[in-house]
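As a starting point, one isolated chain is supplied in structure tokens, in the form predicted alone.
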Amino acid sequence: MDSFLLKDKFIGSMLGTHIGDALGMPVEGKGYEAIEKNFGEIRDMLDARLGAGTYTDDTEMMIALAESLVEHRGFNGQDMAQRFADNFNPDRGYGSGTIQALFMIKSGMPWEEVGERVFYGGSFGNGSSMRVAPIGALYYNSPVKLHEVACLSSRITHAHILGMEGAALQAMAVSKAINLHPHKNVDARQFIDDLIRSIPLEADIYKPKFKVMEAILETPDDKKVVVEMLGHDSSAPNSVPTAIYSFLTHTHDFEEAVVYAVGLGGDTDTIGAMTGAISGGFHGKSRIPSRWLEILENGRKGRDYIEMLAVKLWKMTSVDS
């Protein structure tokens, strides 16, 4: 792939994480027929609590993360908790259990017990799948150092199994769409097909999920029957397979995927990140919407920050091959 077309899709994935987040943000919580009778159909940002183009939780965890791998050319666990703990923002809408999870790095808890304590088992959410664009854009070549960092990045907030899977199969998700050419026909089976084969035996619940999704592959518009199949809740299970289902269905836009994926309602951030992400790593900065880009916040390490991340990220990935 042309390197410039490969930094492209990094920037896209990252800030495609940052556009669904904050498209989402607004009508979190709300059912789909909610965002319908009251808003039809969220093109534009609107007002949201930090103001609109304004990022959650979502984005800020991405942050930290991608800060990281980039301070310790890949994965460092220490290093890694502790930037979530000093990004921490309450503001930003942080979950109960992971503001838990910082409150314990910061008072010097070892991260590999982090997640263990938060929840009995570990969490199932998608809080560590909402962060990891980063690990699907640096590894987009290397499906197994994919896996093993994924799993890792999430057991710091959410150590259940399929806390770990789901964040594993974003990153693969956004690893997929990067190897793909933004200008030729995705094979949504394969996609889907080559997913399925990655999950280990003890995540076995997310193979019905995109068995579902292939028989409806058809039925895009049915916001119904995607929410009650796939699920549009908090948890990884019931939301990394909607998101990546809202960009298989709309692989020809980026701003259609990620309009689909707010509109299901629900964890509508999340979603939006998630579908972002992989909607980004298609198709590129380049093809994004320039209303969106030029509205998105850019503070100290608002969109031009995340995009010089992103571009550090693909000046590694050039370097060590």
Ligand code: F2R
Given for the second form:
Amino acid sequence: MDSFLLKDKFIGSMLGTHIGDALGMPVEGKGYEAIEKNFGEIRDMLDARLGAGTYTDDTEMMIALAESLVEHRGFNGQDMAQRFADNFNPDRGYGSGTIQALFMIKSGMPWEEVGERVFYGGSFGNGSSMRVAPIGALYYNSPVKLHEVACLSSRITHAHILGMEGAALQAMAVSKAINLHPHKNVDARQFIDDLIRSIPLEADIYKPKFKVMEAILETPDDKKVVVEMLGHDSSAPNSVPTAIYSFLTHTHDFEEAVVYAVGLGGDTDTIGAMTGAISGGFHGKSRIPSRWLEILENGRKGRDYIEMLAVKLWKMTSVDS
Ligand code: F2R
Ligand code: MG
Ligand code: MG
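Given the form predicted alone above, what does the protein look like in the form predicted together with this ligand?
Shown next: the complete complex, the earlier chain at its head.
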């Protein structure tokens, strides 16, 4: 692939996370009917929490994950755990299990021991899936390494098999999107088949979900069916497939994919962030609406900083390959 297209896709995937997160943040927890009734379609970033265009835990954790990959030129568990804890701003809105994990890390517990203590056996929340865009990018041409690092990064806070498989699926979906040419049509069934084949799925939840997804590919407008069949809550099994579906039913346009994801209601910032990561990896930054890029928060660790991290990851792939 052309190196500058690849760079655009790395940036698109990480800024896509920020955009989906910020667009969905003001309506997180609301149902699709309430969103429709009160806002119609959400196409512009609303003022809530820390302001219009600001990010939540989804992007804050993605930044920490990327910082660690860049600093160590790959995975380092103790460093990544420490960066999650150091970046933690409770005002961004974190899940209860992840807060528990971050306090264990802050207390000095080794990273390998933390994840399994959350919910006595590990969390299957989507907190480890929402942050993996940098792994999907860095290992876009190394699926075995991608799988290994996605699972290890999940284990820090989400050691449950469903949490780890969710993170691996989301990272693999980002990498597959990066590998596709943005001007060519995407074969949704092929994408799903490739995805399932790329990840050794032990738990008996994701494969049936992908079968259902194939069956409802033609009916995205029936939000009731989509939400009932795929889910929209903050567990990984009820949100990672939903994000992949949002991308696959709207491959022609980044904006349409993310607006659709947020419109499904429920965990809107996170399903928006994961859809934005996949769709941004497919289209690249250059096909993301400028009005969205311009409104993103841009302080010390904001839009430009995220772009700089994406560029560093892209440079790592050209040096190492
Ligand atoms: N937390 C939020 N949003 C609400 C913020 C409200 C806050 N009061 C505020 O306004 O500031 N969003 C973020 O949380 C989600 C990611 O959650 P994460 O990091 O996975 O957390 P957790 O707690 O580990 O898992 C989420 C829920 O899943 C259920 N669950 C997970 N594992 C379980 C297990 N083994 N047994 C039973 N239940 C389990 C629990 O209900 C967890 O709370 C994202 O939406 C992000 O945006
Ligand atoms: Mg969030
Ligand atoms: Mg959320």
